[in-house]
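Only one chain comes next, encoded as structure tokens, the form predicted alone.
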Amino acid sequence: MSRAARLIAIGWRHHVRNLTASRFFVVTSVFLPILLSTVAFFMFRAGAREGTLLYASLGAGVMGIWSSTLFGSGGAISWARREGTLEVLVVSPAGYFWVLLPQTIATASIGLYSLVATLVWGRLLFGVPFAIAHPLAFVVSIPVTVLGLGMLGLLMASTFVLYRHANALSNMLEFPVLFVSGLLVPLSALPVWVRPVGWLLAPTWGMRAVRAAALGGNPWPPMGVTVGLAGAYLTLGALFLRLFLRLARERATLALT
């Protein structure tokens, strides 16, 4: 257990340094949350219900975390494949799972900036009130949501090793997950057949926990569901990664050439 924790800690620190050294990733992470939050604010500004703008602000912030997680996970595999190091990482003594796990957690952690930037931007430019109903629960709900999104990123990233254009696949998956998770549009406004899909996604429950903690409600049940889904994603991600790595070796799709 201590070895696994050490691998995760070292891998997280290494990937955070690598990602923050990438100008493209930094610029995207800095400006995309501001763009998303501005669009969300203009969409919701006409709402007359109390707390509407904070509702939109929190949704835009979690959107930024998810975008960072998915883009970073798919991008890391593409970068490793382009640099010719993916094969080396796959056959590392620790196993590729222990390389990919801290990678997805690192991208989700960097995405925390999105939430902070969105709340600050909304407060300064749009005057969004920042009054938290349950401060302790709000503080706990943030890392729980990051964990859920990171593990969902791990599950999706396990399939990216099969494809030579992982970035394109990650970009394709970004907005469908945003919509069916109810980050900006409530699930009740979506078609009935879409709602069960949202229930299987950690962003749905993480977002419910964050909003309940901020706007009022009971955030602990959705936090529990988020943690449960994170555990399920972790288990499935480990199984799928083993299967997809075997298929990638059989199809010789690990390298670009």
Contents of the next structure:
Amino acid sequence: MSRAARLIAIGWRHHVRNLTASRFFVVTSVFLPILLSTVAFFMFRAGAREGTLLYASLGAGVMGIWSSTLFGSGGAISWARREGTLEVLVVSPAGYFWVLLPQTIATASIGLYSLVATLVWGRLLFGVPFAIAHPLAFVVSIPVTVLGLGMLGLLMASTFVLYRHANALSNMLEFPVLFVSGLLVPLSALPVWVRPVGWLLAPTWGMRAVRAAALGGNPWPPMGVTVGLAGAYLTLGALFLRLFLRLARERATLALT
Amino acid sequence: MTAPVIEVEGLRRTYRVSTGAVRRRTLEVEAVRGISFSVGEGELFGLLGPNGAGKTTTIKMLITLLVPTSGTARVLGFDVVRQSREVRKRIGYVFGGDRGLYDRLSGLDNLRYFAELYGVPPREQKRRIFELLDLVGLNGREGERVEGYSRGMRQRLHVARGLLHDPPVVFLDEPTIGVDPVGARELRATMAALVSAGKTVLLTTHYMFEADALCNRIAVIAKGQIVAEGSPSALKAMVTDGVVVELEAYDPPPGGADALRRVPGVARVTVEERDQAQLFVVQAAAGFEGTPELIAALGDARLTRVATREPTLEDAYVALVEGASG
Ligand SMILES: Nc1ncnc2c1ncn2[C@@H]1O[C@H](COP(=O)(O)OP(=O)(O)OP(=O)(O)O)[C@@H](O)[C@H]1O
Ligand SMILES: [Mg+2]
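Next block: the form predicted in complex with its partner chain, after the form predicted alone:
First the chain shown before, then all remaining chains and molecules of the complex.
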């Protein structure tokens, strides 16, 4: 295995284990899907105009991935700062990018559980049908969405190196992104000027791909866009991280004091 | 002569701190004010100084965590600002205290992850990790979660972490803090072994006997400046080439220290508060015979102990640091 692949695989395993060892995180991950599938069901009943019950349920599932990603990537740096590991990680020969990348993928992929659980709870509690139009595309669209969301998380996290209170900001971003990317309501229901913002966000395209794969339509183009955006986020995130780490060394914001 | 392993020239670092919630003002704290020193291969160099002197700040600049405000520093010839990647590969460092570990994971998991980040070749990781667990005396406890470790155990885990990639240069910032006496002694043996193995070590500590026992050379730093530098014996000689008389007294007269200073042959007097009593530490010239005069100078005080001894590094340190603040 190449060094990069090992760093990602081992980092992923390390961060999944570290997160799942946190009782708070586990409890939230267990209850959130129940909450989300309930919300999705009632929102659907209250009169979403498009699609089926499964449409709403999938939206709730991707929302779960997004919350886990935001929670994880927003927290990654402030936890590390609080634990005192940030300084240790930053000066490790591998470099902090190789810590943060697997960490954001790890939190996004823990969110995968949330998607599955939301669908399962939807089925058990509300009898949401689970009929998938293109099973293969559906199976591919999910990791692609996880990747897209994870890389958006990386991009956001890269700015948190510099600002000690930035993860409050990340919590504030949770709902705007949910709206703008059409997870809660269809994009067509939003004001026209908001839509272009949604086009820049991977959750929008990931969501489209997942829905197209499940409910019918061509899932491949939105999947392509999701992968492209993930690449762009990754590149930008890596650049920002370099810049901000350099600034953090000047401003002494890596330690807690 | 080979090139020095650590070279520091005119290093400065200021911090900006803002105070006040409403009317914010920015203050500049001058933590390190232009220090220079160099450490040769295989040396154990000590950086001593009171709290807030700038020791940790200096180390953080050397390990590439902080960018100096001005001045330069090189480690193994690599500039700590422009060639930070090269520096990072070749250094290990350990901070005192119990933070900086993944508490919810086991000691072994911690070391495994850092071994990967430090680029220890996969085939060697396991052997290396168990070698270090052995070295720091954590063998058998590696499977337990770090949150259940005592402070000393965490500190040992830090030491193991810092040495995983077998770095040629090691920075140790108060590595024995919080470790019990037996454990601290073992850690000191470990440090001595590092130097025997040819590594270069920069150590900070508040324990003078530790510095005296381990360091080839010491720089005393106070208020961000180096006030003295040399071998432990040179530092002792710099302050006094004589003897030290300690007088422990109950109810000494006011101005007792001044009275002691007037005794001929006395170079310096420092006072330490002990529970009820005061301890006067008198540094005097070699061949000093004025102990009776010292006792007389304290008048009616009840003396519980009078002893003459050789000067220690601590005497030299206290004199240097007080000299710097006076
Ligand atoms: N991040 C920071 N922001 C602002 N001031 C700081 C920061 N870190 C350190 N200082 C200040 O810089 C000065 C030097 O601190 P430093 O930690 O280097 O001292 P030290 O010699 O390591 O002390 P100690 O023996 O207590 O560890 C102190 O006045 C301290 O308050
Ligand atoms: Mg310090």
